[in-house]
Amino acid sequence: MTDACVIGLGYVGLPTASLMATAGLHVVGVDVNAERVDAIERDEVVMDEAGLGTLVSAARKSGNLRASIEPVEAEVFVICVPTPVTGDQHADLSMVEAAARAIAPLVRPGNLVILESTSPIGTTRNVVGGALRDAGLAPGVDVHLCYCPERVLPGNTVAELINNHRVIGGVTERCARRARDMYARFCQGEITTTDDLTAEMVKLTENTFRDVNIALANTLARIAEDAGVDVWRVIELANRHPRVNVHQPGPGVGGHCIPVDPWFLVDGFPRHAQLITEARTINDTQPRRVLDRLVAIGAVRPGDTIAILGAAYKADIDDSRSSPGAALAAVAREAGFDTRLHDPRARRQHPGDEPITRDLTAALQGAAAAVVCTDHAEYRRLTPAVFTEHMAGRVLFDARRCLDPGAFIAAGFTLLAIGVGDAAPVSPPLAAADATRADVAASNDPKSC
């Protein structure tokens, strides 16, 4: 019997297999795109992960990982599937349910069944416990039944599953500390056992925090923007305080975690969640207050062309999920404006999503104006050049605060920036920390997820 079966292998799934490969385990990764198997099986990894492409290669090289597109008998099942919301906000569990019933039939008494998405309150001991009921298993008494998140950083998953701190949440303790040993081979920071209801909320949380937050910094923004004030500063220097922690504005709120996990409560406790939707509400219509304000200049009108930059939903990495590139491409199209959306790293993930580019001069070509929504380095790097050579017009907002502004004020550009009001001065923020608080300045990051 194989040691472990992995059910999904994106951007959590394909690390945490070779991981577990690499501690010795034989594995067998699985996932329903059969060119993402094929792929592995050639050792080649297409997401732009800091070394995972070396670590599915020793993993693949040790005999201990191979990829299929069915599952198989194991002693360990973890199910590292998308649990993404509807779009009127509720949880879509489909693709948990899918992956507990494909395990169901093979699970053997004895096994460990561990669900690492993120999801609803309720759903390891009610939508895997149900699927496991049904197959004649009871949780906790026949079968190991656990929930334990994942608290990584794309672009930096592999270091961050090995050593970031591990909540594991069982149905009974016992099934706790089955997964707490499994976890603790290749696992390098503390791993504390609950109960899976509470691990499952300590996720929510995490996220939701995180976007009540920036919710916070994008309404002081607003303001700041009507007072004639730069919010950039009265954040750094309120962070000064040494109770203050107020994170970054921003042109949204990106990624497969922030954008989605708070919906989770909302949709499950909707009558104690109005502080939460009012935070993914402000966060959702940064976008449209993006095009709003360069419509409100009169910088562009229906049937100009906006070139946004950034489809990434954050800095140096190719991950494009519900980035806030992608919905101002979407609002600006929708309002009438022709959109090019560039970015040097960031693939479509699904068929349907906004179409992205990866030539820039085509992108800014004739462009009444310009956005930048994500502070990759090669956007850090532009010149005022780069933009007047292709560009029809001379307006910039530069909604990550990334570029040099007296460069471009001194080419001729307007130019824009969230936060920042009319009447004050366009100027670099502070430095984004000193020595005594990098720590913090890293856990500011809105883009992080």
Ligand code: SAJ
Given for the second form:
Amino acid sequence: MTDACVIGLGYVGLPTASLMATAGLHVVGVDVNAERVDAIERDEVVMDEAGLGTLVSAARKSGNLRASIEPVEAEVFVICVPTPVTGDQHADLSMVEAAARAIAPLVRPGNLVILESTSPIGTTRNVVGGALRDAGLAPGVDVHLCYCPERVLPGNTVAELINNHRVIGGVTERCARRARDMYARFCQGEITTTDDLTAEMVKLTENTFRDVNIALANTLARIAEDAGVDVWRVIELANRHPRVNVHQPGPGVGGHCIPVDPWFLVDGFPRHAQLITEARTINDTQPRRVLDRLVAIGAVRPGDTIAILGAAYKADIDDSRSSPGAALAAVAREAGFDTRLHDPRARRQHPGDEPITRDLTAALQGAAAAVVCTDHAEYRRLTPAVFTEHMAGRVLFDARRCLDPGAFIAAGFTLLAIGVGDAAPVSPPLAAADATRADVAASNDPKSC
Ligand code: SAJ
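What about the form predicted together with the ligand, after the form predicted on its own?
Every chain and every other molecule in the complex is listed next, the one we just looked at coming first.
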């Protein structure tokens, strides 16, 4: 008998299935993508996640992990499939529904079914529970049904799956306890049990909190630009207050979670969600504001080339879903600019996505301006030389404040940053105030570009 059947072998499902296997459970990992299944059967891991390759290899060597496109009977079923939003910001639960209906005929009384996918409040009992009821099973009575969200930070998934606190929501307390005993087999973090609705809202709250706070940081950045202040210095000093934690402004909010999950609350409770909607709008207009500032200072005109460094939605990962860099490339191209999107790690997710080049000199060649959208370690090491050698213009918009301002200013660049007005000096972080403020202020004179 298979101990666990994990549906969905992506960023969460594959490490989860592997951790269960290395904890001694007999696991069948299931995915509709036959290529992904075949790759796992060949012990190949394509995702750039610290420790994932080693973990999957150990799981395969233990003989406890098999990949398949078909689900099988098991004691425990874990659903880890994507839950995107539609173009009009409604939850797309079609993959949860499909996974639940695929396993329902295989679920037996006494089995445990867990939904891990981030979902609107009520999904566990209504969508997954509905599929089980249609198969003649009574969730909470003859089958255990729970919701258990993951909290992993992409790039550190394996460590966080093991160590992070877990919330488990059961349609009954007995269900939650049954799931807690299973997760305790491989989770070393504290586990708290609650009901399914609370657990679903906890997950949405965590990511909505982050999105709203990033929107606050981006709002403060807009104010600072007009006020002639460096918002990064403001935030650094404000965060020295023991109870203040202002987030970082940026060129946009990417990934498959933060820009998505808040819409589940808006979709379900529109009468109360104005703040959440406004935060989403602020964050999603950041890429356009980067372009508008370049145009406003005369750094670029339609027809010029803009080099965009960073397709991954954040530093040192290969995931380009909803990336700010790709969003900037799209709005710039629509405005008549030639764009070159570079990234040392990220790969294009779908054929219609922005093309990504690995060749930095080609991306910079002849560019009127360059924009850093992702603070990859590879970019932090860059000196002005590669820019001056290949670019036609001398404007750098460091939207992640990850390059040394002094070096670029000394090389004759006009330096732009989110949250630093054209009149304000782009001051380095407090810890490294090596560039003089006068030098930096002079660099922002638009006539110098
Ligand atoms: N970002 C900012 N400013 C900030 C923080 C992030 O602009 O201060 C941007 C990032 O550059 C990125 C986007 O927001 O483009 C999202 O990055 P992230 O690190 O905030 O989020 P994820 O999607 O990588 O991971 C989040 C995490 N949630 C929280 O931190 C509350 C993670 O714990 C979740 O498990 C994950 O979403 C998820 O899967 O839900």
